[in-house]
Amino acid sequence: MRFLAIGECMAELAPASKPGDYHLGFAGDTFNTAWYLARVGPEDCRVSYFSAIGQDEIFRQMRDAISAGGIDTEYLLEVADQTVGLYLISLNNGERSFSYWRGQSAARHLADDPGSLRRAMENSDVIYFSGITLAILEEATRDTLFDALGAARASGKMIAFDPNLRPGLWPSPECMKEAVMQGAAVSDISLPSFEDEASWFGDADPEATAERYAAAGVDTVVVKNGAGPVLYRQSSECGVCEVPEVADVVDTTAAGDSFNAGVLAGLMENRSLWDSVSLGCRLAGKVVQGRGALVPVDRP
């Protein structure tokens, strides 16, 4: 089994244990859950980051962080005068805030090269990306991997998608609502947060938002809702999940990513939905109980 994430990798600056003291690491929403997968993921699971990253000391640094990772670097693209982007976490009760530096992130720049953006998609069986991964591309490239994720899915390649809406990084919200749901008609699973969704599509309840996902095309969807059930529908058929209760929360971030890795994961190993579901809520409830966006953690 042959898995690929797409998207950005940044570095990341979060809270240590004593205050104004930072760690450096690296993460991104994509490849939050690409790391997380490499742990929980079946034994026979290979997976691949697909990305664009410059050529000075601190992207060596990321690609070994990758490698160091379990995520194999073969899909990583050289962009030569480009930077990393950068985000720091501040925290407050265990909930988290960003401030983000990616302007000059190589990464914008992923999709510039349709055949290397092919070429990784026909090696890989499950292929996975976000409404981060579109919103930090230009139309045209946008276009480009929309091409690119359609004939993949037409060829027979899983496709998954979690829109993860970010507001600040499109022109406006109509563009991110646009691309978003362009995104979901070359998608076959779907992993929406219903207060996104609720936010900028205006969905009523997570019913409504697993409807306009499925309308869209999407197969099977799943609707986050922070500490409430996890909707889930398949086809014709819905269901939920219980999020079990976790007394100590201390930082949320990569919280939706852990639980799509957990999704993935399942789905990858034939479970059912429900479980995969399960899997993916029981992963995420260890990771908001650690401090970062990557926290060790064996399969739940």
Second form
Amino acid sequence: MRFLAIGECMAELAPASKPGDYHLGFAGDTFNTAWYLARVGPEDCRVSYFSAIGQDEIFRQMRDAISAGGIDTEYLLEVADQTVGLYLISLNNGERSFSYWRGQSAARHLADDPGSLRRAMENSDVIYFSGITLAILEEATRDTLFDALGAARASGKMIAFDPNLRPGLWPSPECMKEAVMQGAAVSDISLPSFEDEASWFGDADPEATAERYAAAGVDTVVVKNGAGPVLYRQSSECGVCEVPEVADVVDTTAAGDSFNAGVLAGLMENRSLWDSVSLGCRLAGKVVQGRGALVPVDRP
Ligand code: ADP
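Starting from the form predicted on its own, produce the coordinates for the form predicted together with ligand ADP.
Let us now look at the entire complex, which starts with that chain.
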């Protein structure tokens, strides 16, 4: 089994214990999912990350960190005179807020070359991308990515998509909504978060979210809803999976990313959809009890 995640990994500056000091790390939604999948996926699964990165020192550190996470770096494209995106976490009375510098990030060029995309996808069985992957691209290269994903799906690859709605990364909500539904139209599996979908698409309940993605051509929809039950829908059959209660929620960063890794790991092992969703819930339940995006986990 070969899993390919496509997107942007960024440098992260997180407050260290001494005020004013910061710890350098690397994270990003699709990268986080790849990192968790490398931990909980099938034994024989090769996890690769597809992105574009610069050629400076920070890029070398990022590539080493990706590799240290057990993720193959063969599909990291080097772009001259570019660097990686950066975000800084600020803490105010325990509340985290984020500042981003990603406008010039090399990852914006990840879909410039259709040949590189095609080669990576041909060598993969499951291909994963997100609404953030789409948001960082220009319209023309977004279309290049859609074409490559559409061709991969037609050739039998499984395409998985987290809409991950981030209106701040888009010129307008309309543009975001249109691109996200285009992403859904080339996907077999969609993993939306109800709260975001309700805010931007006006869905009355998780069933409405599942219905909308199914109508766009997605076969399997799994609707996350924080601590609430996860609704899933496959070929018009619906079901729910209760989220196990977590007594001490410390930090929900990467809850959705790790959940997606659990679900995809289960599906790659040919488990039932309910079993796969349950694995996602148990993994995310461990992740919300630790700090930061990348929490050391064993298979739940
Ligand atoms: P996202 O991070 O994409 O917004 P959610 O907040 O819906 O996603 O969370 C994803 C998954 O993480 C949930 O389906 C659930 O399994 C787990 N999770 C999130 N918040 C909690 C919580 N407070 N208690 C237990 N599990 C949680």
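Quantities reported herein were computed from a predicted structural model and do not represent experimental measurements. Residue numbers count along the first chain shown, from 1. Under this definition, the rigid core comprises the largest set of C-alpha atoms superposing within 1.5 Å between the forms.
Undergrad: Is A14 displaced by at least 2 Å at its C-alpha between the two forms when the rigid core is overlaid?
TA: Comparing forms between the two forms, the A14 CA shifts at least 2 Å.
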